[in-house]
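So this first bit is one chain, no partners, the form predicted on its own, shown in structure tokens.
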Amino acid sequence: MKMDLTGRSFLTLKDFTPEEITYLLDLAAVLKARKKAGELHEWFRGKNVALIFEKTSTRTRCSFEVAAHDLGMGSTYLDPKGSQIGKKESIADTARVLGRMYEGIEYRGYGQEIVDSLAKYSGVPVWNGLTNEYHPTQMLADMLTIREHFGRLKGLKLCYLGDARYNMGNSYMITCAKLGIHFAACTNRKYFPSEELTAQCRGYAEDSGADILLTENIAEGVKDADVICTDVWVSMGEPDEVWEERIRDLTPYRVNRDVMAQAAPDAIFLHCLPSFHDLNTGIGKEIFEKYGLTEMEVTDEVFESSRSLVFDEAENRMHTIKAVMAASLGVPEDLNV
């Protein structure tokens, strides 16, 4: 279905209808096929985008830069020390300056109010690369990966294990509720999503036919799940002191062989990355030295298994981000989506 999303910012999937989300997935699939076939799609030559990263990232930065390049655009990367946003210059003033120079702005950082303000004052589309509350570009990548594997989304079941209070848990619940995917958050009760957001998502689920389950019981949460997801237990910017508490509370919800065995026989595993599944990272080694853990949110056995699609998922960040930027800036009229 052809849709015109020109000029729209991409801040949270709460702002998009199921049909609009599906259109972005369809557009991403078209753009992915074009890239694989070596077909140029430099529709926005002469345009430029600003990439603001108050929290650093491998996948998000590379995805936006490659996607912008493929679309013919230039990009300016602003690292945590590369701008005066919120320090010497207000967010509103920064937005109004960048909006005069760029056709679009990406923001990855802290509170959702920052990316909302950029969208309010810049006058150009703004794209949320991650905030504390939401991670919508990751959701499109995950949904594309799931759809590529199963051929559909509606009626599947996705179970998220771990800390479900922040961007990943929130965004999975929103996206699944909108698209008719049964959602389960399986974790210690203190890590459930907020009651307010859960109530809002139950409203979406009534329209789509999805179920929403919040449970501490692993067998109940993962039963018949087609997709098992998790994320790191401590997010960027949180103090080191929270590790001990998270390890105590969330180790029972580590994704391991037993968890996967209780899911559907053909269940897949997803993780937005980076993942602490071995000791090949600095943080992984520190945690081992302090707490004796060789694996955290997922075992190496599951991460490296054939059921793990984490690298397909990582690649799809770029294709779906490209779709978001293209849709916001206006895709060619003759593009067949």
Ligand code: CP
Second form
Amino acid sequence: MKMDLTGRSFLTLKDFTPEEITYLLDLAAVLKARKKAGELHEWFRGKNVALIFEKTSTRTRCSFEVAAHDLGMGSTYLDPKGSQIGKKESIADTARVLGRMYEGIEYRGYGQEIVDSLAKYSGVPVWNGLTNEYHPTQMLADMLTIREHFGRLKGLKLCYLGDARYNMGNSYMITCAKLGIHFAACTNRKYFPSEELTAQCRGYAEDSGADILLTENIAEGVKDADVICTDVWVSMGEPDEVWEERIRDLTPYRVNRDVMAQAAPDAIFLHCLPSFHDLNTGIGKEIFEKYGLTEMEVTDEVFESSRSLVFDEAENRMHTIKAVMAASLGVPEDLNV
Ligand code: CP
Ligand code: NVA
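Now show the form predicted in complex with the named molecule, given that the preceding structure was the form predicted on its own.
Below is the whole assembly, all chains and molecules, this chain first.
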């Protein structure tokens, strides 16, 4: 279905209808096919985007940069330390400056109110590259990956294990509720999504036919799940002091062979990455030295198994981010999506 999202920001999937989300996935699939076929799609030559990163990134930054380049645009990367943002200049002032020079702005960082402000003051589309509350571009990549694998989304069941009240858990609940995917957050109740967001998502789920389940019981949460997902136990920007408690609370919810065995027989595993599944990272080594864990939210066995689609998911970040930028900037009239 054709949709006109020109001029729209992409701050949280709460702002988008199921049809608009599906359109973005369809557009991403078209752009992915074009890229694979080597067909240029430099629709926005002469335009530029600003990429603000107050937190570090591999996938999101590279996706925005490659996607912008593929679309014919220039991009400027503003790193966590190298600009005036926040320290010498307010978000409102920064937004008004960047809005004079760029056709779109990506922001990765802290509170959702920052992307809201950028959108309010810049006058150009703003794309959320991760806030504490939401990670909407990640959701499109995950949904595209799931749809490519199963051929559909509606009626599937997705179970998220781990910290379900941060950006990834919140975003999965919203996205599943909107698209008619049954959602289970399976974790210690301290990490359930907020009552307010859950109530809002139950409203979306009424329209889409999705179920929402918050449970501490692994067998109940993962039963019949087609998609098992997790995320790091401690997110960027959280203090090191929370590690001990997180390890204690969330180790029972690690995705391991038993968890996968209790899901649907053909269940897949997704993780937004980066992931602590072995000791080949600095933080992984530090945690091993301090707490003796050799793997955290997912075992290396599951991560490396054929059911793990994490690298397809990572690739799809680029195609879906490209779709978001293209939709906001206005895709060509004759594009067949
Ligand atoms: N998944 C994700 O957002 O990865 P980066 O932190 O590397 O951007
Ligand atoms: N919850 C993680 C996601 C990283 C992509 C974080 O915010 O660090």
